[in-house]
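Okay, so here's just one chain, in structure tokens, the form predicted on its own.
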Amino acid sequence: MSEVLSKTPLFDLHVSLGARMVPFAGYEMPVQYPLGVMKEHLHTRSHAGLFDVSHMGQVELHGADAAAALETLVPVDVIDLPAGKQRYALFTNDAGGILDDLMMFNCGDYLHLVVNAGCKAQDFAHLQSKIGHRCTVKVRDDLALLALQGPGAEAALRAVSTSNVPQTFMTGGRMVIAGIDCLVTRSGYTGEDGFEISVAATQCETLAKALLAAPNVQPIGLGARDSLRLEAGLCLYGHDLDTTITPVEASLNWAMQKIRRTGGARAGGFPGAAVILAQLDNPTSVKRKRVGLKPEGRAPIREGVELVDSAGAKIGTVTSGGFGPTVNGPVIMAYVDAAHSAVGTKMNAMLRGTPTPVTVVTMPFAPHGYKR
């Protein structure tokens, strides 16, 4: 029996644009418009691109206690966030696996998560079930999602409003767009400037149109979002991450604050936290860490792969990859043993059964455009 996929508000925009439809976690998604992935990408990267995220889950955490709440799921500082500002976070297991990876942003009076849409259905049981009793969670199933990307997107949205924009990266507020009140955050997962935009379901589609209508923004699909984060070098929960992939193999350190280690006023007190402060407390005991690679040869390497080293003995796979228009060759995200991740470490993938020489680069394989 076939799966019955969900639409987001802009379904039929979507279609009117000429975009081909997939399935994608339970909903109707457009992977690319008549300009083509690798236009699109491109387009994204020099001008500014727009992209329908409405599958994404969005939950409020409501309460004095949402953000000391909150801390007992994740390995970050939720605490100290400052209002106006957001935060890159991860929901994690006893066995400090990621369940999620998730942004927080604090509204002031409360905190607006934004979840993966495959994952959005059980992290919302999770923070009920977990911290409900602390905090009102409010899944707010009446808002879409849009992101605004690339170097032209700070003047595309100026152009449809008189609101003050967010000024850095990973800042944000309240705006009115095209005369509709919304909620802006300078983020996005393409390595480029720009901007999520949260707004009514009711309203997604006026707001989209006035933001197409804008110079030089195009319509992008799944196909390029997802070209343009494996070049930023930004992982994919359900490939680059999952619930037995640790924060530490994951190369993402950065994520958790010195204040949530060990020595820190509040270490711990999260789930897997033994395991995943022991791995940041002796690097040598990770076996494994996320690296990226850049292949030889023009052929995309992709999910799956085999990693093996001179002898032909494996030491990892391959959990992302395809061809980087922007840089105009193959880029590779994979898992590897940790003896093999160093920067300049040959190794073979085993493409079709041939070895394909390929080497650990450090990320991202584009330069970011953030501004910070």
The other form holds:
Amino acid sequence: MSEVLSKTPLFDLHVSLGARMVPFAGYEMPVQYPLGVMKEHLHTRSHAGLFDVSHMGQVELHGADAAAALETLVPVDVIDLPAGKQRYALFTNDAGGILDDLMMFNCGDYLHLVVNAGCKAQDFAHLQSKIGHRCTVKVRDDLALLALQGPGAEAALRAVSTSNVPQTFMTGGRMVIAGIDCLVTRSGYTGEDGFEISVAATQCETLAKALLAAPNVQPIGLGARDSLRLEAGLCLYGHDLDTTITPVEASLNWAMQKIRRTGGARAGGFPGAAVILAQLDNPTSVKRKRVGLKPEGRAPIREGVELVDSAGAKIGTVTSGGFGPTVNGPVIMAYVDAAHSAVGTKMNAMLRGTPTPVTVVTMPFAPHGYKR
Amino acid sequence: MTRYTDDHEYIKLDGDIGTVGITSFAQDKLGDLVFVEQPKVGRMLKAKDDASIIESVKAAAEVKSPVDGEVIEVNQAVVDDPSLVNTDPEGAGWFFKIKVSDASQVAALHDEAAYQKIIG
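Having seen the form predicted on its own, I'd like the form predicted together with the partner chain now, please.
Time for the whole complex; same chain goes first.
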């Protein structure tokens, strides 16, 4: 059965730039350009890369009760998020599992959410059915999304805009870029400094061309996006996060502010709160944890590979793994039994039937370049 | 004589020694190579046996032996720098040399014109 794939507003531009297009989350997306994954990755870390992430879902929540309503769906402090600030959040289910991860930005009079492409239809339905009576859920499929990432991103942006640039990581505001009105946040998913730019789909190609003409900007595909986010220790939904994994197991405690935890002024009140708060209150009850692993040797160890202890007993599974071009070696994200999750713990990955030594390390694998 | 397999290996025959690698088409499809594991010298291979293991930034693959024979030499240069396979697949980026058991197996593979048709 063949599915009909959607196209982003930049499809023609990708093709004209020589991209190799692949199906991803129902879209035809560029996996790489002629530069290739390795050089695209390194270019983003050293200069600036432009990513088409228009396949991701954008939705606005309007109304005085929107923040309080959203708090019923996420274990995150939404109400106290100041205007002009952005925060990472998670939709949870009644079992404490993760339905999706998302970014939310307080535009002042409404909230702007960005959700994963593969989950967006379900997320929109979830918002509408659970909080649609308390706020207006406005799906913005008329908007496209670009990410400009890397240490050269700010200079590139300033080359095509005289607007004020958001000054620090996870802040944002409106900018006019190449004459086009945009919503810009200083954020992204590569571990680098950079920006996500929400723009009318009809103006996206003009904007993308202007940014590509700025100094040291190259178009970057999904291949490098994956290796960049993996080196940055960032989760990919459907791989490192899913409906059976809680935020605590996913080592995302930092995303759940104290005010939503036991003893906080607005503790609980989100799906799966009993499970998640119990895990936060009693960390030794958590059976497995997401960790970073560094293999010995140079062979990439990929998703699905089993992890075993010195006796050969299974203690975990790789959920993301590959070659890190900046690290110049293989890197792994995995779930392991909590007893084996301490930094420095050694275990074996069963690579093509051969036990290959790997060690638990702190993430990120490549240092973050966020402008704090 | 150079011949090609359906799996995009080539074998260049010189006397009874065949040099095996992957075609430019194959390296382009795989993307940047980051890891190569070679077979042991002296190993006897049957046609279609997995010989070298290769990993690109996106996927793992195998280089299969195009024909029966004994591995007599492996190219350490592609182990040390897998990108050689991308930059010069049919030259410096070869994988291993094999002492061919039966030259008629080589002749039975695709010639260049037939291989070009396969990859379109």
